[in-house]
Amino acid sequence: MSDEEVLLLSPLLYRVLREQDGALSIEVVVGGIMQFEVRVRLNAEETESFQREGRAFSDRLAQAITADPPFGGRSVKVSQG
């Protein structure tokens, strides 16, 4: 695995990572029948909330990003393997 740092694991299927530049992402189990992790980078005003919300926020991404798995062209796809 990378060096990224795990700062929240959820009970809903994300977690939150620490980048090895800093940045910070989510990483959130979505679909059906089948199941897959999609990442999205956060931006600066998501960081933010993030940073003043903490769970409750990163809650509330996940929940989007479930809904609409490509979040509107953020997300990737993360390799298994």
The other form holds:
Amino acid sequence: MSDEEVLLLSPLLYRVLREQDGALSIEVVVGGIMQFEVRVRLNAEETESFQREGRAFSDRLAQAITADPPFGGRSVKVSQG
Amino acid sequence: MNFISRALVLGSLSTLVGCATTKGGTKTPDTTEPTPASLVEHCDDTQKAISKEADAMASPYGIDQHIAKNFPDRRVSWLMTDSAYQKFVVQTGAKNFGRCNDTACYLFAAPSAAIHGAVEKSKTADGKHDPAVLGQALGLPAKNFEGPLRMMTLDLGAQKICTRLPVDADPGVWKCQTPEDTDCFKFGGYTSGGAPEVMVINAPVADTQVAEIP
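Mind giving me the form predicted together with the partner chain, seeing as the form predicted on its own was just shown?
Below: every chain and molecule of the assembly, starting with the one above.
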């Protein structure tokens, strides 16, 4: 986890990370009175959109994930130590 | 002379009035608590407009009745995983809790008594918490409460915090996918699990108590 690079940290409570293998993922705080993080690995299309649009794209992606945290089965709840 | 006579008469009258209001404690003590000001009064024009719309949708209910019924002490609490708290509050030096955009920071919160009660009930012999008990008490899935947590508490009245009913367009709203979902947003001031909730605008980190829940 510590080898990840934080590419973007948003006040909308999400961050975009470059993982050890170079893939991008987004970690989003979801929930209302109980907030926790879920992580979604970006697919090729999303990665390309992020590289092209930057924050505008990641804002939209984060909002889509907060609106539907399972995100079609693609999200993983961030486990804690 | 005319002026002097008038002054004397007015002087006597004011003395009489003064005696009538103070003599023998005739001024009845006010035993009724003054109605606290609406928390919407602390909102800016944008949030006031959203609140007005939300109250119209919830009519005849509204934020003031919701606060009086479910938040009588005007204290709210919410929970975060410790890792989310560290990453998005501590490490960023956040001034406000919640999801922030150009207009404000938006935070869902529940009555402190309900959250504190649920946390107390969930405490285990080893000093940790039982996610299943916490989830059941708050009407949310147990898995959401796994791992170390932080419990925040804020006095909305004392800090004069803008508070309104949450609406569909608020940042962070979790849309219900099926009628059976218990962890998504439903308009009206209650979570789909039945816990009362409000939308707190610009909840200051500096005025919020934070407790560790191992």
